[in-house]
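What follows is a single chain, given as structure tokens, in the form predicted alone.
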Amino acid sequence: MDPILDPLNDAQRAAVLHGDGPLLVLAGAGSGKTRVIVHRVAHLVRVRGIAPWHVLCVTFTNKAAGEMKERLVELLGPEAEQAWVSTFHAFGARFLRREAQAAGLSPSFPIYDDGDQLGLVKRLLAEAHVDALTPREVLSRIDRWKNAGLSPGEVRAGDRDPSGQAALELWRRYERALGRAGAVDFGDLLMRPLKLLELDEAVRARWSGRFRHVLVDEFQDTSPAQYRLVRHLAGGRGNVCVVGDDDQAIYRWRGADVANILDFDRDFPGTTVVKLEQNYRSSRQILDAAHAVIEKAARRREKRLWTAREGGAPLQLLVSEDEHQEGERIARAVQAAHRGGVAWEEIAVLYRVNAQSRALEAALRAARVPYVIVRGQSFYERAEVKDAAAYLRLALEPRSDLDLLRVVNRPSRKIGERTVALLQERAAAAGLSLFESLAGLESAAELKPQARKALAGFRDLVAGLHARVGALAAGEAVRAVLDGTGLIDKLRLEGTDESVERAENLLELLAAAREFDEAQGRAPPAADPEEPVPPPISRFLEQIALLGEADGPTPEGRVALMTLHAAKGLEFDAVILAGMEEGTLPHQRPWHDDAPAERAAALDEERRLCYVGMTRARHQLSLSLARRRMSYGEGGPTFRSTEPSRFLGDLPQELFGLPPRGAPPAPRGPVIRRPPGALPGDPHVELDDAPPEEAGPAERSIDWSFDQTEGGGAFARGARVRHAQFGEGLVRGSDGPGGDAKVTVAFFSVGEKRVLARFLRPA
């Protein structure tokens, strides 16, 4: 038996056996893309004789990278560890440590995570007396610029964009602050390697032939900067294999550009395209529903998932009066799935925005359903853990002003804000870092004797740690910081339940560092003896800094509540999509953008979000919507009426266990009818409690509008219509008879407009 090729289907085998040259693998949801990447690497090494250290494989989460490494070890044994398999950001960190001198960095440079960046920008905003921008707005712009592969000198903010000008100036200050601290942020882990490869001929020469094959996972999520980086690393050989699914490109707001995968074969002439369309996850009904939604995207690569599995439950539709009733019905559906044998942790409730979770949580609590809101990794964001990490980074790089400001009075040394402000003024006047300005405190007449004594003690503590921690194992370094700073002792002295828990968190950090040491001791030596080896604590800090949302724990024994974005890459036996209404999913944002191309791109992404949510389900998929939702405006909370999501209108009703469309039209009155024979509380399509005597042939269809007027007809309120220029929309009202009637339509592409009836036709 061939362990590399035998487990593969025909399309997977074609991708694995592809020789040299560019390869695009269009891998639909649940089609085995990780298997293709791993088996292709194994084939390159075992059959084609490529040294593992000449293979680079990059992905987006530590979880995915870890899974790839484990599978490679199963196929290749210990030599698999010598292949470069990591996230983009971990690769960037490794690159910069190798090229530290060219990058103007210490090999032990600190990496500022999201919280660190936020704290730095807050301080810069205060120093610059800028109140027109929030720290998040500034960081969002900086991140967007870096994802585009731009440096401050390459960005131009127009005269009519004062916010952009202010953000650009703050970016320059931000970069100077990073430079003084010898630190980098997440964006730099991509930008700095990219700029070195583009601008430094010596660096480019060192790396141009290093990798004979480059493989990229989740290629649809790459930014322009990441794409340029990949092209440089692939070099002239063009042996780049990208695996992804444009139908799952949902991170446009993070800087990802779906054009990277859509136009890949234009940028790499002679590309071989392989489609993975056999799905191993979901039932046929779920795949048909997902395809019905995604096939209407304005721009996509044609593919259709199929499964060899037979059977599968019809989709379920939950219709509620408001979000509170929606929560109750979802709770009942969750309980029904659990009674049917689905484990709690195999059930997920997905929603478009975090605000939707409030009503869902209340309903699940009332129903005594165990649940967890999945928001990703949080342990390393806890205040006491970040304090210890700041001390560790400061011990490695005392010039890090951000870390010094965080811990200068933690635990308390009675160093007040006035003392810190004077210290900052002293450092700024001398052009020094805050730590450097602590030298010669005896002559600092502006500081009180008590403050000078406290600062001198802090200075000596940091200097002592700086002299020691670089030579220690990670666990020993954490222990040295915890003992030297008294962080645990102070918490234990407080004696409260909260302080005891916080002390336990610090001990957990110590345990994590010791586990890191054990893992490093088991790892085989690096294949490249020239690769620098930073201090263990530096590598440990890098590891925890690069943990992302998708690397957080998955729930055990609890139903998962999460956004559609957070659900990507996961799968569950039963999935419920909440808020299937216009303005919620799709979100209202795409309707109000002025640029048609931008509107179309944003709407396509909403369609892809719905597709991602649907394809998380293995066996059961439920779709939930409410007739009205609470809205919060200047006048306080009010209910707003909703319309069913256009994505529901894309679905063939036979997927809900009903006959195909073409049966007699649904009567006015209750909007959606249960199929014949269904019992209240246990339907495939859960509806208003319509009286049994209304049952009849007309009830065997779904009417996707909520609020039809007595007049009925093609232009009744809620009717779906099409305009030659504006596309599809929902009728809000009409005035006048015949073709000259003025009809108010909420168009999906351009918002609300009044048009003459003769220019409309039923959709």
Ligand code: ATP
Contents of the next structure:
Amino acid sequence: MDPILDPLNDAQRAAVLHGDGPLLVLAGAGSGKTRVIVHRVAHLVRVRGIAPWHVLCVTFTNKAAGEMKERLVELLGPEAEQAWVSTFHAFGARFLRREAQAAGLSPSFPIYDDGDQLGLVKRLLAEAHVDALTPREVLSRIDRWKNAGLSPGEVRAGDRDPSGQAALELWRRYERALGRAGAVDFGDLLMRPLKLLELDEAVRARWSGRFRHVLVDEFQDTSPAQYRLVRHLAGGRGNVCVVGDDDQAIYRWRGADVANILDFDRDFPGTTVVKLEQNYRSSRQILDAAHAVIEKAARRREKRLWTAREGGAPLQLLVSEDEHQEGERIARAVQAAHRGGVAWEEIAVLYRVNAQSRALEAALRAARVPYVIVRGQSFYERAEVKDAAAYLRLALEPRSDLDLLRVVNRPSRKIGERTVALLQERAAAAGLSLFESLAGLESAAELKPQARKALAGFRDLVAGLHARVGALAAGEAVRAVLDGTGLIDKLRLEGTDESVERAENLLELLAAAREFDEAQGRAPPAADPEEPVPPPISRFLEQIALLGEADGPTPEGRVALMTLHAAKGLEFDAVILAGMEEGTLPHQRPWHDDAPAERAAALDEERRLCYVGMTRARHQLSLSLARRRMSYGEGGPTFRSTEPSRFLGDLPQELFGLPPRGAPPAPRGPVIRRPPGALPGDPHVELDDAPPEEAGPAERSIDWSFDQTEGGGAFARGARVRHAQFGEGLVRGSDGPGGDAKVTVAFFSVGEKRVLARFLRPA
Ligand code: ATP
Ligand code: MG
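After the form predicted alone, can we look at the form predicted in complex with adenosine-5'-triphosphate (ATP)?
Next comes the full complex, this chain leading.
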């Protein structure tokens, strides 16, 4: 048995065996694109004798990179650790540390994350007395420019675009501030390597021949800057293998450009194209549903996947009154799947925007469903953790003004705003960093002796840490900061529940750093003697800074809650898509007031996002919507009625186990048989055991129109009722009086049914 080639189909094998030269694998979701990348790397190393450190593999999230490495280790053994497998940003950081000298940086430069960037822009806006722009607006312009691979000199803001000019000016200041601090931001992790490769011949010479093979997963979402980077790194050899799916392009707003896929052929003449058409992930129902949604995209290349997996459970529709009820229904659907034998970690609840997670979380907690919100940064976004990280960065790079401003008075050492303002003035006048200007201020006549002493104490602290941390293990460095700064002691003294929790968070940071050290100890030594080894604490901080949205830990035994964007590339046995409503999915904001062409493009992107979400599911896909949703406008929260998502309307009803729209009513009797391959626990399956007169009625089509609730009576239209067998639902109508009345109820888990009133209780 050949572990590299045997588990592949013919098309996949052709891609893995492809010799030198450019290769494009263009294929739909779940067709084994990522598998091709992994097996191709294994083949290059094991059979073609390429050294693993001559192979570069880029993916979209740290989590994906981690999984890829794991699978490679399974195929190749520990040798696989030496391949360069990472995200673009992590690659950029590694590149820059290596080329620190050429880049004019110290090898342990700090990386400013989104929150840091925002803080910096805020300060610059205040300094420049600009109030026509919000910090977010400025930052998103800067990001967009950087993603397009531009630098300030290359951007022209027209005379008629004063806010563009202001943003451009702020960008210049922003870059100067980064330069003074010796820091880089996220965009720089791509831009600076790119500029070095383009402008510095020595750097180019070092890198263009370095990777014998470059492989890129999720190629449809690479930005122009990332694409240029790939082209440089591939050098003249052209051994580039990219895999992607144009139907899954969901990062247009971040500057990704599907044109990369379409133009690949032009940039790399003689490209071999491989198409994969068999889906190994999802049941037929799920694939059909996903296809029904994506085929309506205005612009796409037609492709259709097939699966050998016949049957499968029908799709499930969960209809709720509002987002709280939606949370409850979803919690119940999750429990049902779990009872049916699906492990918690094989269940995912996906949503369009983070704000949706609140109601879901509350409901899951109430139902005692173990869950985790997959959003890596939340721990590291906590104020006290950021304080400690700022001290660590400052210790490595005392010129990092942003960090100094954050911690100069944390914990309080009585350095007031006036003192800080004076420090900033002096530094600006002398063109120095704040740290460098501290010494001068310690004799400043304007300051009281107490302030001067406090500044001197702070300077000693930072200087002392600076002298030490580079040589320490990450855990020791964190310990040194916690001890030296008194951060923990202060919190302990406060003695409130909250401060105790925050102290615990700092200890958690310490634990994370120690774990990092242990993992480093286990890793084989770098095979590449040229590789500089930055201080452990610098690498630990880098790992934190690079935690992306999709990279939170997903411990076993927990249901994963995440945005659709974060779910890319992942798979689960059961998936629930929440908020299938107009305005939520498709999300409204992106095309609120744009031109029609732009609106159509944005709508297509929402469609692809829905497609990505649906194709994460292996066996069971549930779609959930609420008739009303809280929205947060200027006048505070309000409830608004919603319309079902147009994407629901694109789905054939048969996929829900119902007769086609417009078909004659189904015969009486137990209506839905256990579909072949259905998961036990699926509510449709439970119908099998329902007594005929309850399960029987004819009217089972899903009503997309969602009439408004009308008032009065326990079984009036819109009333919420409970049925022993079918659970909760909303009354649609009734005929006849009393207990013998036949009431039509839209049950949240099984769709619409007619049942006797005496079997119903108000819910
Ligand atoms: P996505 O577009 O969502 O990123 P993908 O094309 O990268 O999907 P993979 O994640 O590589 O697809 O594969 C989907 C699933 O199918 C995985 O569970 C994988 O192990 C399995 N798979 C892929 N190829 C085969 C094969 N030839 N035989 C059996 N299973 C396979
Ligand atoms: Mg993949």
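Numbering follows the first chain given and starts at 1. In this text, the rigid core denotes the largest set of C-alpha atoms whose superposition between the two forms falls within 1.5 Å. On a predicted model such as this, the values are computed, not experimentally measured, just so you know.
Colleague: C-alpha of D116: shift of 2 angstroms or more between the two forms, rigid core aligned?
Modeller: No, its C-alpha moves less than 2 Å.
Colleague: Please check if F219 moves between the two forms, taking a CA shift of 2 Å or more relative to the superposed core as movement.
Modeller: No, the C-alpha position differs by under 2 Å between the two forms.
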